[in-house]
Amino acid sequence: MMAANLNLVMHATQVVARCLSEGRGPAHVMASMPALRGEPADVRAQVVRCSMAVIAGRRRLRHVLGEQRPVDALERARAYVMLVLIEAGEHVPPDGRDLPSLQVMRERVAAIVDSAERFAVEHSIPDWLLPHFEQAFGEQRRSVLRALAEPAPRTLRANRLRVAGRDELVERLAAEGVDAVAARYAPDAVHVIGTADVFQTHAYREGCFEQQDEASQLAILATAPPPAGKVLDLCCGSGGKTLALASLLGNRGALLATDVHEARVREMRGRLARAGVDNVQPLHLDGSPQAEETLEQFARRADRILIDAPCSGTGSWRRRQEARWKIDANGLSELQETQAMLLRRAVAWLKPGARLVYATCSLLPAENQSQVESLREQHPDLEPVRLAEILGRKVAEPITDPTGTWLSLRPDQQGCDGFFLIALRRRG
């Protein structure tokens, strides 16, 4: 075995052990591991990819190990890492030769009698989630789940407040030894080729780009704020979509970006400064009367209210594989209640002619179409604005449902995160 592979097994074992015990993703764990910071970018990328594969396939790996599953957490993590290497056709250290071969692994999964359990183990998802994927995709669920287990592309958004467009960004990155190519759907999106650390570039420090999946970029295009309009980003998080909206508006108009998590709002402030954004007002929703008054006054004048709602995150598993194990049926019900509450609040503020834009990175109808149907039953004055009208039929056709009404993205079809978005307009 090559030394690089031995280092991979060693580092990935340590990362996986901590991920499984702490419930965090590899990137967060690795940030607190000094030994890994000194490794080359390609080694760190391999460690992330291997660790993500383990977290994604944890149920399947646990099943195929059976009684061979070590009791010690570090030894168990090492066994998982080597099984992932075996699945990938890679060589493993001598102590991995007693592990099941790829053929034996497949046979052990195939031997599961119950077909639903066998499918869930094969694709490493919780049993309770399987009916949701069946409802959403039917016979295509296998294709979707396979895509969700694959690594996500590294996608950047050219910040038009700093560069003329993605062509200039590609040139700037190439000058620093980073290869990137234009993405297929979003006009400002580029995919990074290779493992170069883009966050060590002058282009990053000068705010020329943000890392953002193509699905999220398309969501901003679908939000379509009017020139110099007023936009409320109700669940802004650390500001990814807020920054994209500011870029789309060319720093004109006004954006109010709110979130209940103070740390995320604080992080967004730093990102706004680096990106050259000056039309955004960040607001921590701390429950105070002042914050609520600021929110309501702006919302009632807003042209767009964007709800990028808290959700199960099933569409973004490729980036956060740990998310598939962090939620259960009760957790999904709580998320649905939160989504419905946010929609009710936004509708109460929505002025005639303005649009409520509801989005999730979920693939589950219970969080998407069902929420919209319920809302429209309660508020018949809301009408969907077809994305074919907003983006044009040619642009909308490959990224929307067959009617051209809502954004409908899947990793196995468009290659980006799974995503849902619909724009609802209050009739004047």
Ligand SMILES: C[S@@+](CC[C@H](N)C(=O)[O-])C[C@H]1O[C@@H](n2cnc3c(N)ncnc32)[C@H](O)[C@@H]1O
Given for the second form:
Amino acid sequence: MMAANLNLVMHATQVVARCLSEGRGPAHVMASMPALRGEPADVRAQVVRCSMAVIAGRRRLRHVLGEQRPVDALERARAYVMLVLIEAGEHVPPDGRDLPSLQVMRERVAAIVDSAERFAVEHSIPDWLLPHFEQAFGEQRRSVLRALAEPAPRTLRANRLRVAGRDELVERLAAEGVDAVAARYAPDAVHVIGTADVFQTHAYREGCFEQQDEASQLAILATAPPPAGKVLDLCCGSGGKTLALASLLGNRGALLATDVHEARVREMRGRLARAGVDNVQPLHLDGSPQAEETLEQFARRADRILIDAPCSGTGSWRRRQEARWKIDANGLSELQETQAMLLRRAVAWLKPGARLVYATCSLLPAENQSQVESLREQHPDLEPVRLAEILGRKVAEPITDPTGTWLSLRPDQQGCDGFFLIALRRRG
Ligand SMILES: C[S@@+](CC[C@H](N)C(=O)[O-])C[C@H]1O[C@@H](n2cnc3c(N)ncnc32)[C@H](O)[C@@H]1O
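Based on the form predicted alone presented above, generate the structure block for the form predicted in complex with the named molecule.
Zooming out: every chain and molecule, the one shown earlier first.
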């Protein structure tokens, strides 16, 4: 038994116990654990990886433990941690010898009689989600779900307001001992190799990059604001896409970035300053007549209205495994209502020739194609823009659906988060 694994089991047990009781992810939990802050970056990265594997595999691990599942929360967390190490072919401490072997784990899952339940347990998803994955992917659902249980790559976006492009970013990072390589699809994207803490670099403090998945970076390219155009980012959150839009616009034009979540808008203000952005007006939608007036006046003149909608987040489970367990069928219905409401509002503002860009990090047709279909039934004057027109055929083909009208990104195919995007133009 390697000392490193003993340390890993000890730390991961603490993290998992808190993640499971608080319903939060390892990164949040670890931020308030001083014992872990002193550990080297590679140990922390292993703890995150192991904890994520437990949260992702919770249903399967619970099933394979069966009667052996400890009542005490800390002992239970320790058993889960050791099971994911066994699944990964790693050594476990001596008390792990009483746990089921890999072979026994497989047999216990295979013994489930109902085939739908067996599949849901194997891939550790709630039963109610299974039909959604079947509808979306048919026989390929297994490959999608496997990829969603894996760790996500660490992807950065070069901020063109601070560096000339990703080559300069790679050089800056290399000078600080961080290896990064160009990503495949998005031109400003790089993947970080290894476990170095990129947020401790001068490059980060100077705003040379943001951490952002390749899918979100491609979404911004597909939004394609005209030079010096006006863009409304209706659901800006803490500004991930707003910052990318500002970088793409080269600080020209005007962006209104709005959200109902005040703390996220506040966080965005700090990020805008670090990234050197000065073409963005942040606006907290607090329900006041002033905020609504500002929103509406801008929206009616906007060239692009981006709705990066609140959604199930099924496409980004690799980064937030706890999201698997956070919503139920009712939660999905509520999200669908909000999505439909946001679409209705945006269409009412859309001027002729302008584009409504609807995006989600969901893999479920109920939040994606179905929403767009019902919107288009009510608004026949909306037509999808072929993404090859925006991105060029060579770039668009591998990342769009067969009709070429929506971004169809999958972790098992493109290696990025699952993502949906469609750009709808109002006929002028
Ligand atoms: C997927 S997140 C946005 C992520 C963000 N665009 C980014 O790139 O980081 C969806 C956001 O929609 C916001 N939201 C929910 N309901 C809203 C509404 N009615 N109007 C505006 N924003 C809303 C949520 O607060 C959340 O921040």
